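Taking the form predicted on its own, here's one chain by itself in structure tokens.
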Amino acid sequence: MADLLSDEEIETELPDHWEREDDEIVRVYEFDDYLRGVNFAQMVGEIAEAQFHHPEIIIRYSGVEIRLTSHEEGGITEDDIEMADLIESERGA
């Protein structure tokens, strides 16, 4: 089990563009049609199966919604700092 993070752990580590939701890390992505979300979606669940961290996806007409938290631990820790970060470089790529 990973530990929980700190107040100013995730504030310090927390990606671009991401914010705190209580004990959830969101972001939402834009895009210009829903057919690029929908596959944006996809790579999101295919990296989270390879890292067995599985972050809830809301697909909107123009957006995705991804939140990130560690159900076991009941919080933040570093497996969902991590899962961003990869969602994040797979998405600049």
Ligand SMILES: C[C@H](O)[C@H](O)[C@H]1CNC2=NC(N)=NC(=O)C2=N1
Second form
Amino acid sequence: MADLLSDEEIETELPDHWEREDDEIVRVYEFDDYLRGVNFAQMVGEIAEAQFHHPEIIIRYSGVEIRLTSHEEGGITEDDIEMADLIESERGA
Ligand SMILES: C[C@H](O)[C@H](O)[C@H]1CNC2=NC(N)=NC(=O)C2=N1
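Next up, the form predicted in complex with the named molecule. The previous block was the form predicted on its own.
The complete assembly is shown below, putting the previous chain first.
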């Protein structure tokens, strides 16, 4: 189990475009095609399964919202930051 990050660590390690909302880190990815968003959500799910660390994924007509927290630890850990980095690297690919 990963340790909870301090407020300073979260601010330092949060990838660009991600926001902290209480015990979660959040990013909205905009898509102009609904099914591209659906496919992106599938890719995020595959990363989550590989990492065994699962975000909340909200698919909207305008885009996809990803919300990450470490449920067992009750807050934000390195696992969340790593997931955000992996999603960013895939999205950028
Ligand atoms: C039993 C527990 O749900 C599992 O150990 C894993 C699965 N995926 C998970 N995902 C997230 N975001 N937090 C967890 O604590 C977590 N735990």
